[in-house]
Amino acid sequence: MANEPGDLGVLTPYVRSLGIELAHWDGGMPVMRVAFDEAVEGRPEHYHGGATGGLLETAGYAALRAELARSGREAMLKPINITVQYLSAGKSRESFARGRITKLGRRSANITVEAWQDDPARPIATAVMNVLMADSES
């Protein structure tokens, strides 16, 4: 599909621990999923606030990443910060998390990430992050 890159290059490592993972694609923009397990388990049956920040964290650079994909762009992402409200406590069942990209420029952008589990509209958690675009080397 042409405004879905196959490549979202953001499964690091980190991201794989945790068990962070494509879901499916709404509106051109990836929705990233983590399933309920022991690498995520804070307190018994929640979620850990660092799994969920990693989730949002993973969910506003897949967004990015997307964009600048459908735009023919590329470029090395370096944050520059993200804060994460956390609006209710993450339950013991699955996670998603979409990014939008709020402002796209030429060496910066603002992404805004919201985390939820059974309905998009009463998020778990939200995120601001503002990213720098460096000149890729490759």
Contents of the next structure:
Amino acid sequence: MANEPGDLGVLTPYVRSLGIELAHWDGGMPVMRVAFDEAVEGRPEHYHGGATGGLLETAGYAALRAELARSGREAMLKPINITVQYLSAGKSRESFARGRITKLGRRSANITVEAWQDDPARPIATAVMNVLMADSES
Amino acid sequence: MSDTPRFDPKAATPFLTSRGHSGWLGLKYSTHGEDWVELELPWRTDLLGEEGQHVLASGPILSLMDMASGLAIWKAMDRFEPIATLDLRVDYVRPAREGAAVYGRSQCYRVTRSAAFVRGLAHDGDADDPVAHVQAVFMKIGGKDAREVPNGQ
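The form predicted in complex with the partner chain is what I want next, because the block you gave corresponds to the form predicted alone; please supply it.
Next comes the full complex, and the chain you just saw is listed first.
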């Protein structure tokens, strides 16, 4: 089983540029982390909604890649859509996010993601994503 | 009140995108109307979504639309006040073309005492052939915001 996000192809140029990295694995799923710095800041001392969305999306793809690797599947992932719920303001400290595969089909996957700061039980944002899985050869 | 400063997206955008997440993305003013604003996300190779693929990641489009929506709301209200995204949905209908700037156009179609509703699209040169569609709700969060936004001076 792959145990580095690099193996899973999660650390894309966008993800590295924004400063998102693997924090640790929890229950077989990667937990992604981003430090608070200017690249994620919206109004002063708070996360930009777009940066929080990017963290959620990244954790969603990471979860799907981990699940596909476990089942020995390879696929190109293409976004279909994402719906983000912003629950409370992201403050000026590091944030985490973890995805859960709600439904893994042959051609598409449905993923729910939660982001938090101090307490995983008090998420600052959640997301539902649909992702298309295309054959790697195509 | 005639002395209330009008919100000018063209003058405010360079200030709002000079730093932070919008500055990191390099967002620029494109154009605007009475209740809508369009921003430009220039092509950048460090925003690609998949190693070895020349396709813009989806995250920057979400950020572009979030920012364009905020500006559209301030334009529709004709003033700057703190707002926070409550709910944002993005449908990615096709990949953006390699090397192309992506434009995010958002319209604020309704403002209530506490919420603002927007819809928009992202395109890579032809607004009739979008790369993404967006629907979002923002909340006014009251309170004070230390930022002073220039209004064309």
